[in-house]
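For reference, the chain that follows is the form predicted alone, supplied as structure tokens.
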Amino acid sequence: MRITAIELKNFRNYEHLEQDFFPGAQILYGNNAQGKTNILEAIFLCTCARSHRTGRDSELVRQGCDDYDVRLEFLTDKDRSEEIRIHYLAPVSNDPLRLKPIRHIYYNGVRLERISDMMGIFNAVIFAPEDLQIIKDGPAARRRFLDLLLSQIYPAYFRDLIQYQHLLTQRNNLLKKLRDLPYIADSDSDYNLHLEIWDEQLSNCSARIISRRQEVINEIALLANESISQITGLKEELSMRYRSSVPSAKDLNREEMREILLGKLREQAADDILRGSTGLGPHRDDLILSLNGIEVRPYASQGQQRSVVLALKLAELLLLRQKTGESPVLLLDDVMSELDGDRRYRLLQTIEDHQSFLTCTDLSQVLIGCNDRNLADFIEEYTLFNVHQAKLTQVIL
């Protein structure tokens, strides 16, 4: 895939921007707080209708405005011209038609009814400072990483996630009601009466989600291990393991997994009622990352953590290309400032087959690689843009 143009209206600090882009690397440079990251954020928004920095659309609206509009034109690898547009309207208290937030998503001019309908249309992989949360934060951050990747490859997986969250909410609501009754519903008859219908559906949906996660982890682990060696130039071994609610999940088929989940939900029904929440399922699982046999999160240095996350992102890029037949766009937000010359050089070598967007405050972070070689020595095409006060100016050196 290759982005050919973007249009922003009232998005972050952009009042109105129309900008063409070109094959190869697009390098956005300038001082901080000028709008470089906002461009990458708008591009990533078109993959899943969600920013990588915030879950609130209201924070994306330019100050003093009540809506934003993002339009992205891109070419597929089959040379088809396509377009994604997202128009968000914030609530307006004195307008009866705008009492709630409204978000419209269009694909080639046709409005999509659900977010799930846009998954897989336009694919991009972003690596930003916030992505260190994959390592530093709890299991939810690592599940988000897996879920977004899987949703771009398998749109049906995204629908499973939505269904699972609905079923989980319904079961938890029922658990709270049962907890507030004057007795604990722990007999077989009480279980069958109250929970069986939800547990059957929940175990079915859970088995599909866990099975897909396990499948993609097995595939991305190999690619990430190759990527970290390429980035660091060292013989480091990166491995990953899925910590599941189902013991030995990687050795089970989907039906076996469903039966185990159903049995476990029934076994711990009384405990779930006392807690008022469901204690097992895909919403409690985790991805364990290890470097040279040592778990990354508690023991790896800051530099090692950054290298691991970058390896995961490059593996995501490669896996998306393998599975979809399209080369995703790569977004690198202020990554070069954190890497030494050798690592910058190796990273830029790995992305030459993809259109990429790189932000930096100093061109020397990108233009100089290993042994002071110029970017043009290993990337055939690149375009420079100076970003100043929400305006992009193409620069010819």
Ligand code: ATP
Given for the second form:
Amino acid sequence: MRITAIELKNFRNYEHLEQDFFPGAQILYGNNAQGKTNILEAIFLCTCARSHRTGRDSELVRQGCDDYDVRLEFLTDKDRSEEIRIHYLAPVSNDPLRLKPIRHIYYNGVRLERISDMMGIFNAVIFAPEDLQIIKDGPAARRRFLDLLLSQIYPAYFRDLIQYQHLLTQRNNLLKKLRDLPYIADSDSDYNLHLEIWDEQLSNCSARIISRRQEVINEIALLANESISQITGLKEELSMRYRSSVPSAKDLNREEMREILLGKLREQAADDILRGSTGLGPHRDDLILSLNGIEVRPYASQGQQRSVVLALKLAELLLLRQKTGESPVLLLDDVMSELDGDRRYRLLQTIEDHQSFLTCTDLSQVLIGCNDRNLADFIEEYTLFNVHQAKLTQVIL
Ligand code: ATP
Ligand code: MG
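Any chance you could show the form predicted in complex with adenosine-5'-triphosphate (ATP) after that form predicted alone?
Time for the whole complex; same chain goes first.
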């Protein structure tokens, strides 16, 4: 798929922007703080209604305003013209109808009831400086990477995640009750019966989530390995392992996983009650990444960490295309400045079949420096835009 036009109203530093985009690479260049990343952020928002930089929608609203509107027109690879629009209204304290934030999402003009209905409609993969968190931060960042990818491929997976979160909250509330009011636990077996019901449902949902994650990790590992040697030109061996609350989950089918999870939830119920929270399940699992047999997080160099994340993102791009039959849009925020000439050249070669948006402060980072070749030598189609104080100007060299 490829974006044909974007419209922003009161989004970040944009008061109103209407801009057409073209096939191939869209290069957004300009000084710091002009609005380059904000464009990528608005595009990414249209995949899952969540910014890659913040979970707080209110930050996205232009200062002094109380709503934002992002509209994306795109053309699918099957040549269908489609549109996604997100309209967010921040809470307004003196308006009784707007005490809570409101978010309306429209697909081809029709309002969607749930965010889950939006997953998989418009797909983009972003690689931004924040993505190093996938390696540097705790397990939650790695789970988020997996969850977003899986949600774009399988909307049912996203619904499972929401259901899981709901069940987990219910079970944790009950655990706290059993902890704080122990006489109820003894005198009223209804509470224990409830716990058993939550355990049943939770283990069912957990098994579905874990088996999907397990399955996709094997596929990403293959593709990421190809990508990393393509970008670095070296034979680095990237491997991935899912560290699960179910031991040796990779050798089990979903039913076996469910039974083990259920057994473990029951086994650990007393500990969970003491803690007032559930100690095992997909919300505690992790993805372990190793380069040449050594775990990336504590040991890899900055450059290696960056290559690993880039490889993960390219694997995500390829996997999305394999599974959905549509080429996702690629968003590369300030990536070129981090790579040496050879790596830039290889990266641009790898992504040439996709529409991509690249930001940079210095055009020479993209135009030259790739073994002294001009951009036109290896990218057939590209368009240059200068970004200055929230205005885009197309530039022809
Ligand atoms: P850099 O090269 O430093 O990455 P950039 O062009 O990518 O710069 P952006 O991150 O897109 O810059 O941000 C541009 C400007 O948007 C910043 O000056 C920032 O202060 C402003 N900005 C961010 N959020 C809002 C908001 N809610 N309302 C108004 N302006 C905002
Ligand atoms: Mg930026």
